[in-house]
Every structure is written in C-alpha cells, then in structure tokens.
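Given as structure tokens, the chain that follows is alone and in the form predicted alone.
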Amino acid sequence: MQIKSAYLSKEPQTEEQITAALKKYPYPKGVSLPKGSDVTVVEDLFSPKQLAQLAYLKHLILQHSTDNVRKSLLLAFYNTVAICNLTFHATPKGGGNHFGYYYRYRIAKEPTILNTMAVFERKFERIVAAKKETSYKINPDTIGNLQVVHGTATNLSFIKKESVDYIYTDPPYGKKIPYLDLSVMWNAWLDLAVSQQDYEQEAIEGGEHHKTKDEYNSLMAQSIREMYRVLKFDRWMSFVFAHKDPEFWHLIIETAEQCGFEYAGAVAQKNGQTSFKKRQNPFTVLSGQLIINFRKVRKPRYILKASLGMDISDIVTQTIEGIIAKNNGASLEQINDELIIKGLELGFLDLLKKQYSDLTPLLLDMFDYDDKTELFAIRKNTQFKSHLDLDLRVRYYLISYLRRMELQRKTATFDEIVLHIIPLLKNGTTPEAQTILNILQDIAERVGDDSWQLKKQSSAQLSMYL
C-alpha cells in the first residue's frame, strides 16, 4: 500500500523525528474539550509520539489524489484515532476501552500504546472488505439517487410527503451519551465544523450546553411528526431505544398516537450483555435494545391501559413468575425486558420505576438463582408468591395475551388460550377450563365460531392510555 510504505519510511519515533513531524506536520491545537474531562484540550489526550504519528499519516492521506480513496483512508484514520490515544486500555479478555466506553474523555490509569500503522491497516482492511460485500449493490443508478444530508429529523422538507416505504431510526438517548461532546476530538482531526445550531437541533438531555428535558422532548416530537408525514400509509417506522426513564418510553408512544401512529408491538434486540454476577441492573436497563414498531394506517387503534384491578406489586411479581414460569426459569434480562415491554403495553411502566428502582433485591429475596445457568427460579416445594385470586391472576394473563394477539392484527381460539394460559399458572391452583371461559366472556368477544379478542374500550376492563 503507497500510504504504509511512505509512513514506514519517515515514522516518527525518536524523540529528535518526533520533534520535527510536530512542527511540520499539523494536528489539532488549542480545541476546549468538555468540562468534565480529565485533560482540557484535545492533543493532551495523546502523547507526543502519538500526535506526531497521527498527525503524519494524516498528511500523507491528504496527498492522495483519488478523492473516494482518499474519504475511504480517512474513515480508516477516524477510527484509528479512536483507539491511539491515552483514553485507550486493553482488558483482561484481549479487547479494549477508550472514552466513548466512560462517555467522557477519560485518560486510562494505564493507557495501552497501539502500533499506528498496525491499527490503521487494519482498519483500512475491514473498510475494504464491506466495500466488496456491498460492491455487487452499487451501480450508476444507486449512486445518482444518493443523497447525503446534514440536517435535523425535525425538518425533512427535502423528502416528499408520504414517500417513504419505511423508517428505521436509532434516536439519541436523552442524557444517557452527550453524542457532539464525544465527538469534538473527532471533529478536530478530520476538520468538521460544528456549528451554534448544530448544538441547538441536538436532541439531548444536559451536556455541555446544559439542554433541560422539556428541549429534548420537544425535538423528539418534531421529529416523529416529520417521520409520519413523509411514511407512505400502511407502510412501517421501527424505533429503537434503549433509554432508562420510562418518561421517555412514554413520549415516544404518545407522541406517535397523537401523529397518528398505530402502535404494533416491541421487541427487545440482545447486545450481547448478559451476567447477573457481573451486571445487577436496576429494571429500566435493558440487556440491549428495544425495537418499537408503529404502521402508519388511516384508521389507528390506539394503545389502551389495562385497568387490572391489582397492586403494582402483585403486576411485578405475577410478571416475573409468569417469564419464570413459561421457560422454566429466566435470567435478568428476559425479565426486565418482558417487565418493559408489559409495562409498555399495558400502561404501567411509569409506576414500575417509582416503586422497583432496582429489581435484583426483590429476586433474590423471592426466586432461587443458580449461579452456573444464570437463571431465577421458583423455590422448590413452593407455590407462587403473588398469592393473588385465581380469577385476577387469569384475568391477567389473559388481557396480557389478547393485547398481544391484538397488536398482531390476530384471534385466538379458545384452546390456544387454555394452552398459553395453563403453563404460566403452574406451581399454583390451576383453573377450570370453565373458570377461564367465564372470565373470558367478560373482557373479551367471540369472534367467528370459536375465536376471541378483546372488548373494545370496556369502561369496565380498559381506560384510554394517556
């Protein structure tokens, strides 16, 4: 490669190159980093040696005359400086942190000092190898309707009503990452502009420019209401999250009913995080991402808050039992996330924060846990502990259920209820089939001939969701 022979020759590595390749060669100077910061400018998150590396390889770069080679070299240095730099350290299994992993500029007690050119090439490499997978996709026609924005979601004039087949986004977190903050040594090194409006149009909760909640809601609203207007109708927005305050969980639904949203289930995506020994999560963390899906319909049904007749308390148990029950034990995160996404659907997140902050003292208090296969269970030679009235607790499950078929535009038969219900009652009196039939018939319709689904805004089971 012309860019690694060339660096090899003249790499800055005595103190006397080092020296020169500084004042010859430019990096960032004098940029403020956030308060915060463990250094207040940007080139005191590196050593010498590293700025003066960085900093030449940089340059070479620049010298190539190939335009989309040169971008592509540059996303490979993006990344290197992401790791090259005093805020990185290896970890005891062989892979490593820098200060994105801390969500500020951290200096590492013990920073790890990478190969430049090894990194680099590396990078470059992996850049080349998702040029090839996706080469067999690009062609005059996927490049002339390219078109790269840099913009706001809250303003999408330049897309046409009703266009889009549909919308996957991955909206910023409230004041879980300060996202322009982190990337102000980024921005530095590739020379981007960051301007007074783009800290404006950020959607964030805090930060350098101490944004309040009230912005940030306001920005997420602007932007579902643009995403509605240019979605086709019967067409889909997937929205993931993975905030901890049901507040916010709640302004996403609210806000995309009010646009017109129909709201079609949520589905909790796996980062790869797992471990009760390693990570005792409060509730609200999820073990990765949640998926909420909406579908733009002309006539949306709208979520409905299940009036259950029970005390938060016995809502978080029966759950928990339930997830438990149904798979023969569950880990933490099948059980935050089914919690989440009950409390999503059944109106009940918000109370769930205020009472059960942290959730792993009531498992440990209620459920054995084994520490090999990682997973809750019910005590032996013990039955639930809800100790709830069989008719509530299959009145329940089967709200639960329906909602669930409902969401999915689907009925059930009565067998396929007996079968779903049955199991999560185990451990406990189980109900006559008489039993569930009868509560049944009073939250829910028969369908066809053997077919149910819920009542339509019982004022005796449901209440509109606000």
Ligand SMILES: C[S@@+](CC[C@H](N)C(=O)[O-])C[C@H]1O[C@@H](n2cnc3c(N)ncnc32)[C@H](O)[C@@H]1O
Given for the second form:
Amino acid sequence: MQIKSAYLSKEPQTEEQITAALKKYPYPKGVSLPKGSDVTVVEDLFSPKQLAQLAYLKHLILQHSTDNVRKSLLLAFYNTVAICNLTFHATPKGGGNHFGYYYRYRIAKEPTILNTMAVFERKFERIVAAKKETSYKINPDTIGNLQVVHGTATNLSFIKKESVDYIYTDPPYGKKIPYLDLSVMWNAWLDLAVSQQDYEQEAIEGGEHHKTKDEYNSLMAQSIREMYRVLKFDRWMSFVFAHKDPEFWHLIIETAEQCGFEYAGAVAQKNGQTSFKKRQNPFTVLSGQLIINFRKVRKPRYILKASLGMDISDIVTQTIEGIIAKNNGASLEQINDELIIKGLELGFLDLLKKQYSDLTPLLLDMFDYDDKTELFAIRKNTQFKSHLDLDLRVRYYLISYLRRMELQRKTATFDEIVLHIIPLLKNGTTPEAQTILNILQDIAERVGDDSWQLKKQSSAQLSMYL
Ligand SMILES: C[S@@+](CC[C@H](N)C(=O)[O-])C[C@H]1O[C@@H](n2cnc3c(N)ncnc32)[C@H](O)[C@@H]1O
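Write the structure block of the form predicted together with this ligand for the protein whose form predicted alone appears above.
Below, the chain from earlier opens the complete complex, with every other chain and molecule after it.
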C-alpha cells in the first residue's frame, strides 16, 4: 500500500519530528467539545504524538487522486481516529472502550496507546472486506443510483409524494445518545461542517441545545408524517425499534397510526453482541432490537385493545410462560421481544411500558435462570404457577394467535390452532380439544369449511380490563 510505505518512511516519532509535523500538517485546532467533556477542545483528546501521526496520515490520504479510494481511506481514517486517542482504554476481556461507550468525551484514567498505522491498516482491510461482501449489489453499475443526502428527515420536500417503494429507518431514541455532540471530534478531523440548523433539526431530548421531550416528539412525528407522504400506497416502512427505550414505543406507534400507517408485523434482529451484562436492569442491557413493519394502505386498521379478560400482570405472566414452554426455555431477549410484540398486537404496549420496565424481579421470582445457557426455564418438578384458570389462558393464546393471523390476512384451521396452542400450555394442564373448541366458538367465527377468524367485535372491542 503506497500510503503505508509513505507514512512509515516519515512517521513522526521523536519529539522533534512531532513538533515539525504539527507545524506542517493541518489538524483540528480550537474546536470546542460539548459541555461535560473532560477537556475543552478536540486536540486535547490526543497526545501530541497521536495528533502528529494522525495529521500526517490524513495529509497522505488527501493526496490520493482517485475519489472513491480517497473516500474509503478516509473512512478507515475515521475509524482510526475513534480509537487512537486518549479516551481509549483496553478492557480486561480484550478489545477496548472509547468515548462512544460512555456517551461523553471522557479521558481514560490509563489510556491505551495503539499503533496508528497498525490500526489504520486493520480498519482499511475491514472496509475492503465489506466492499467485497457487498459488491454483488453495490458496484460500478449500481453506485450511480445511490444518492446520499445530508439533511433532516423532517423535511423530505425534495422527494415527490407517493414516489418511494420502501423505507427503512433507524431513528434516534430520546436522550440516550447525543449523536451530533458525539460526532464533533470526527467532524473536525474530516472537515465536515455542522451548522446551527443541523442542531436545531436533530431529534434528541437534551443534548448541548437542551431540547425538551416535546421538541423531540414533534420532530419524530414530523418525520413519520414526511415518510408517510413520500411512500407509495401498499408499500412498507420498516422501523428499527430499540426496545430498551420503552418510553418511546407509544409515541412511535401512535404517530404512525395517526398518519395512516397500518402495523404489519415485527421481527427480532440480533446484533451479535453478548447480552447479559447484568441482571439488574434488562431494558438497559438488551442488545437486540425489533424491526417493526408498517404498511401504507388506503383503509388502515388500527391496533385495538383486545378483550382478554385478564389484568396486565396476568397477561405478562401468560406471555412469558407461553414462550418458555414453547421453546423449553427462553432468553431475556426472547422474552422481551415476545412481550413487546404481543403488547403491540394486543394493544397493551403502553401498560407494559409503565409496569414492566424492569422484568428481572418477576422473572427471577418465577423461573430458574441458567447462567450457562442464559435461559429462563420452568422450575424443576413444578408446573407453571399461573393462578389463572385454563379457559382464560387458552382464550388469551387463541386471541393472540388469531390476531396474528388476521394481520397476515390469513385464517387458521382447527388443527392448526390446536397445534399452536398446545405447546404454549405444555407445562400446565393440557386442555381437551373440546375446551379449545368451546372457547374458539366464543371469540371466533368459522369461515368456509374449517377456517377460523376472530369475530369482529372480539378484535375490535375495547377491553374493560386493560
Ligand atoms: C440510531 S441512530 C442510526 C444509526 C445508523 N443506523 C447506523 O448504524 O449508523 C439515529 C440517527 O438519527 C440521526 N438523526 C437525528 N435527528 C435526525 C433528523 N432530524 N433527521 C435525520 N436524522 C436524524 C442521528 O444523528 C443518528 O445518527
């Protein structure tokens, strides 16, 4: 690699070389960091040696004449800057953390100083690997179709109404991560301008500009309205749903529905990180996320509270028991995913948020937890403790199953229904087929020969219990 040999031949190492490089090559000077940072300006996040080496490396990269190669090199540089600074420290388990982990510019007590070129080379190799992996779809023939726009999702006026085939969006959740504040260091190195307007338009609660929750809510709502406007009818919008932030579930679903989106199902997406850092607060340590799908249809059906005849704690217990029974044990993520999806589909998400932001005491009280498999399981030699009578439990599983079918615009045969219900109840008393049929006749109606769908009023009726 040309850059590597050019760099190594003149890498600033001695004090003299460092001073000379800092005079010659540009680096960020006097760019303020957000309040709450350990130092006030970007350059103080680096040792003079790091600063000189990064400045020299950037100088070499900018000389590269091929546009897309230069940009790829800059991407590797961006990743290098992330860890070649004084906020980075190695962790006992391997790897390390930088300021991003703490959500603020925190100087490490004992910074780990990495070799700049070794990091850069590794990061560049990763980019090359990613390019290879995606080259089937992203290549010189297709790249011209891509347009990257710097702007705000609250104003998509450059896109015509009903012209978009699909939207995938991963919005910010409240005050969790101050993205713009945290990108100051990178923006300074990459010469990317951040305007006052960028700050005004950022959907965030708090941050350097002290936005309120109402401001966050209204920016999110406005962007959902814009997405609705530009999407074609009968097309989908997928929304990344960070389930560790129950506070915002309701806002998203309600706004999407108000705009005219119809909920179309949810899938869990894992990001491969280990999940169980601590048991105390599951919602803050969960690593996976849900993708919630909405469809823009002309006559949307809204998620209505199902009449389940149980109170919220029973519904929660029932949902957890069901998933544990069906899978012979369930991880915290699986339990959360199931609860949130059921909460969505049966209309109790808002209650779930209020009462079950921390599930751990309930889970540890009711189930065994296996440290090795990280699964919650039924206590040995016991049956589910649920005090609910069997009819109610069957009724709950029937309604949630038929709701799901309804969403998918399907019906189910009696055999399919029984096959679905039995595994959910297998650690308790198993119901007779006749019991299931009786309850089914109460809440559902037969269509055709042997297909069942929820009766209109049982899916629409507002529950007295919720
Ligand atoms: C959860 S992150 C998305 C992360 C992204 N999927 C990724 O993997 O890098 C949310 C992003 O929304 C951005 N954001 C905040 N307000 C916005 C707005 N009004 N319009 C567009 N994006 C915004 C934040 O800066 C942040 O980068």
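Keep in mind it's a predicted model, so treat the numbers as computed, not measured. Numbering follows the first chain given and starts at 1. The term rigid core refers to the most C-alpha atoms you can superpose between the two forms while keeping them within 1.5 Å.
**Message:** Is the shift of residue 49 between these two forms large enough to count as movement, that is, does its C-alpha move by 2 Å or more after the core is superposed?
**Reply:** Residue 49 C-alpha, core-superposed: shift of less than 2 Å.
**Shift of residue 218 between these two forms at or above 2 Å (CA, core fit)** = Superposed on the core, residue 218 moves its C-alpha less than 2 Å between these two forms.
**Prompt:** Fitting the rigid core first, would the Cα of residue 73 be found 2 Å or more away between these two forms?
**Reply:** Yes, the C-alpha position differs by at least 2 Å between these two forms.
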